[in-house]
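The chain below stands alone, shown as structure tokens; this is the form predicted on its own.
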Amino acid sequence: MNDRDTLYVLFTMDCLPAVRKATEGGPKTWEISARSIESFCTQLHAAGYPVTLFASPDCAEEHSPLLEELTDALDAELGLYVSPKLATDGQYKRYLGAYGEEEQREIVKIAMDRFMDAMERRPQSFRSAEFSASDDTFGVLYSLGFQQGSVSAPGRQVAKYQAVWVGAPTTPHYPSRDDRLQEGDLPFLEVPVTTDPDRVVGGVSAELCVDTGKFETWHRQIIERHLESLEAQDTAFKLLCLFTRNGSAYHQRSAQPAENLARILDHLESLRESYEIAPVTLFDAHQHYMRRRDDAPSGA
């Protein structure tokens, strides 16, 4: 009989634009760009996990033909990634959570609207530049038709970003709809990135980023800490929520990136000794919690 506990794990990439000022950790060419998405999913494919790609407009208007392709061969999920300047040629220039709530919902309209007409699809997943967001955000996603987002990162506080995570839910959940902070009823699944809340520099708490630091001193870290802290909180949805950006050379084997993505999957294969290991994109991660929600006994 197997006893052990399912571990859902969600590999997420940012799809930023190219070469502009703004762009925060985008790539460097558009070429660049390619590369690194095509084979961040491919490599993942190969190891059976599929990708949950954030797109800016910019990003779906450039590669729509290979974004179609990774969707319909790799089982990629293609959602929304939004920052407002980008997205509204300049028109907003803050990060979303320092807008109000009609602001929020024209800057994500006006993001969605250019995506749609690039992939001539509905984007159901979001991400927001920075992990931005106030009290106000989820339910203007909600609003828009967004089912699920991965907006959060659990001990981050950078005011320049409007992006204040202190005290926020470590696991999958459904929000409240007027505190960021809190779960309530808001049937949107926000599943955090992975951090240790506990490790802050700079006001960024250490996020399960693929291309950050290093394996030994950085991912296995953050990951044995979660999974301790799942444990603690005994915790029925357990999840892992990875995160990179189309600047990273994920096309260069020897490259840093493809190093610690490597040695990741290789750690990943080993936490099968203690759990079920389940790939999922953000879509399928809210149709597993929903199932869990319904077959919970009352009262749970």
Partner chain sequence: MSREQTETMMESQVNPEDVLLEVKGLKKHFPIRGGFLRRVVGQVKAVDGIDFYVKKGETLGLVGESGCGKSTTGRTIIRLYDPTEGEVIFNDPDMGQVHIEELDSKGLRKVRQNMQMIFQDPFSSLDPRMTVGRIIGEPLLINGVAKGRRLRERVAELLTVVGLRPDHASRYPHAFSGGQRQRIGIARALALNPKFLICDEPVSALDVSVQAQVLNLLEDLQTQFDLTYLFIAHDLSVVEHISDRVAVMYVGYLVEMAPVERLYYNPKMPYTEALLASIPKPDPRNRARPVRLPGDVPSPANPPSGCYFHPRCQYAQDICKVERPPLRLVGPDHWAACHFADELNLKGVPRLGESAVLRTPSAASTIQVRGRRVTSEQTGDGEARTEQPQQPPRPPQQ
Given for the second form:
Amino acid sequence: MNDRDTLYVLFTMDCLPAVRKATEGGPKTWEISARSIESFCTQLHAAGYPVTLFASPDCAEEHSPLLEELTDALDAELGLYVSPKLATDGQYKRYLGAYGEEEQREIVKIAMDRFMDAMERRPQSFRSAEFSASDDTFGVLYSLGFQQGSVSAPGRQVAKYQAVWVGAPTTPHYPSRDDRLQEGDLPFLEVPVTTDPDRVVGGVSAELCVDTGKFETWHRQIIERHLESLEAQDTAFKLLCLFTRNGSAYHQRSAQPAENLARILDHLESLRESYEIAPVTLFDAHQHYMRRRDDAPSGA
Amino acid sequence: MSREQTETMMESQVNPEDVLLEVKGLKKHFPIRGGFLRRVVGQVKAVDGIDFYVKKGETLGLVGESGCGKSTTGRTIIRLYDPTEGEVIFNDPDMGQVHIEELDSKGLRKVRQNMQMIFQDPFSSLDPRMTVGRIIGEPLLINGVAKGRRLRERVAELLTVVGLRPDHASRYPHAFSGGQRQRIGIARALALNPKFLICDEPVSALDVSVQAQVLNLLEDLQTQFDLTYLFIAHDLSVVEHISDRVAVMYVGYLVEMAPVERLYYNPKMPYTEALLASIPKPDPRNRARPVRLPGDVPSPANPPSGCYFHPRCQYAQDICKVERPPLRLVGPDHWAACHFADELNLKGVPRLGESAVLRTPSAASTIQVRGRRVTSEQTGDGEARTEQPQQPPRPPQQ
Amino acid sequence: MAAARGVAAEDVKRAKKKDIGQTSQWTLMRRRFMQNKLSVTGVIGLAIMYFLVLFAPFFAPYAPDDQDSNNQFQAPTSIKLANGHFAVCPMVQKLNTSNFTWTYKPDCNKSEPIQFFAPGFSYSILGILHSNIHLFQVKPPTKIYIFGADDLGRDVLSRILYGGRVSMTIGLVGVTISTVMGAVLGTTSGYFGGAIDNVMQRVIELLLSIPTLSLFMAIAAALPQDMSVIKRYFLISIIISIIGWTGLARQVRGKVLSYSQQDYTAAAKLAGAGHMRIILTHLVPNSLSHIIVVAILAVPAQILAETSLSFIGLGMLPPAVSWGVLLAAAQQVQVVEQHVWLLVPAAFVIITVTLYMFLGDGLRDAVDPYS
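With the form predicted on its own in hand, show me what the form predicted together with the partner chain looks like.
Up next: the whole complex, starting with the chain shown before.
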């Protein structure tokens, strides 16, 4: 190839509510939550990358002016994060994939309603807590009006949370209506988080989570392996999807998460020699994807 | 040069009726305690004898490296700290000339209806357990200015003035971004309709992309409410944009004071020259941009002899090691504390008309161009743009 | 692409239906507290226990000092179902001539039915409510000893209930005193600093260096033996709290110190707030959560303190009744061997302390997120 390929880069952050016994990487206090979200977005915006935030309904309620400003001034995109127990006040206690189609629809609808009450706008994209989903999930999401999401983590195998993505596609795709692991024609763009499916620890594959581990030992390898596999498969639509949570203190510049972020950004700069780096939000990614499909009738 | 001579010289530069605040020989020393009985073993001379004045309606910028005492100056003027020595004379609209250092608590309360402060850290300046409405309304409540519905209306008014919505009054600080919290702090400072605002590094803790908004807000408010600012900062480019006159501090001592253009293009004190030369290119990732010069800033507890700057000064002569130069008039309303101010030909910043825009490798930054309203925006390749000048200044937007 | 963001065609603006993010601190705390099952258990459990000891005379079949020399060390009465009601099989006491101990055997031929809400000894609760109805009674001379009897034939259950009045409230009085002292002195120390702080710190260090047990022994020896029970009760309570305030004071001082250095305190000063207003509006509410939690968790400590002191004879003394006094009577090995039921008061102590722990933990979880 003469021209460099475009590498789309998507930064996402899960915004969980503050509970004292913080789980799933959530924040201990609302103060930490606010500062973490803001700091993450401003650091990335300064480097040229818009952030896609997935906000739980509680977070949307508590931080609505902050989230509004981030979407207006810093080009952030606001999506919906659903952890059923938190979103439905304990009415549904398990993770999303454990429920049937109607119940999933009910759960997501409750979450959406709360979100829209708080933010006065629709969420544009979707993420499920613990990447939990069943074969009905994509259909449910599409029927509720979502057109893109980041629900899968290829290689993950945590059965008790119904988060099994072994063998799932590792690139953005339209999934099948009946089988979440297959590609198909449901016009909902599923963008999996970038993982190294061969490196599996405790059922969870090495996922490109910004606040995990250290750059040298964790993120670099995942990125390189992913790029290698993209090249090997000659994928037309190359994308890198990173995620993190609002419990990590990005406002503390000397702490690990902020350092990881800085290192990752440096690394992306160095990739500019081989790729045309295009920072996107999830919605943007879908637009680009659709355009490519239209341009390449043979399918990409 | 004696104090009286400095005084008369200040009077020669400005009409006393136009002066809102005058500071004479202000000192603030902090005792260092040690030993079992906590005896005083030394003094941190944070502010060690400064004189300046602020004219009505103007913005006086106060700059220096961190630790130079500028923040302490601000807090001492408003008597969050009691001065060790010196006078702070405020031309209160209601009470006339007032010596702040002598006021009792009742007098202080009255004077603080006309003199308020905006703090640096938006995260610690708002009580996290109070709603925004209570925070902004607190000054009104304490001073019996308003209560009940009238209070709520006034709070709604203030929120609107700073660009927030009235229904934000029932939220908590953690719902807001740093820039929004700073606006809340500004709304609180404006609650009692003060005439004089001490802005203690109001944008230093904010992200670059938000700094311009808050600065623009401060400027709009100044016009709208006829305010006078003492603007304390370490970022020279920010100060240049917003100030009419600038004063430079070094280790507790005022070393130069002049109208902003004279100071920036024609400095008379080597420290100022060094500061201006070291304005770094803005690093978008490094929010804190302290100016750093070679060598170490002396400790205020143990300053060098003579002129404090002589160890780092390339023009230093023998006299500089022995005698501390007084702040003296070296040009129209231009004061400098240097033995050789008349002889040195110092370099200021290049005229900004020539190199219009500071380019950055990527992303947004605050760009200063004299006389123009600025925004920070980013196009795809990172080049920054400025807006066209706005004439006349428009009221603050919602 | 800039125009259409997301499902922009259907970008519906909905009117805000409820006050989101605006609920008061207390409502949020209450909600969080209610969601925690253990803390709800704690509250309900303690409520039940306090109810029981408040209405002790109603629930107790006998007066606590009602001796019965015929029933010394009586084992807990067995309750049987006879003729459709609960009945008591009276114990027949026999002397075992081989080792000269009393043995008891239930004799179910002459079972006595248990009567509920029956009349018994008269009592008054708090001097207001006068009655003689008890929850359950048995016709004398049969006795119903749910937890057996002690060396003087007194019903252990009744003594536990009456003793609970002392044990469960002595903690409250002491904790209130030490909480208030600790909070006030700690706040003063932290806020005003300087000499006041210096003196306070030295005093605290002094108090903390006093070995508490020796102090109590000295005081116990100094107090006259014939001092009235009430006086002794209060004196002990006060003494415990005078030592106890130091811990809280230190913690509060630390928090107040950091809060008063925050810019919002300076802003309040500039707004014209006086010392009291700053302390009450800004410093105390921020520390209140911590204070409450420490106070709640200090109550079981006080209960245990009183129990231990009375157990070793330095606290309450007979004829007063408290759980510590009851346990003091259970110090000998014989008790464990032959009259195990005398240790039941310990179970009540444990239950109460555990319930307070649940409550304290739940409170801390509910109250903390804003710290």
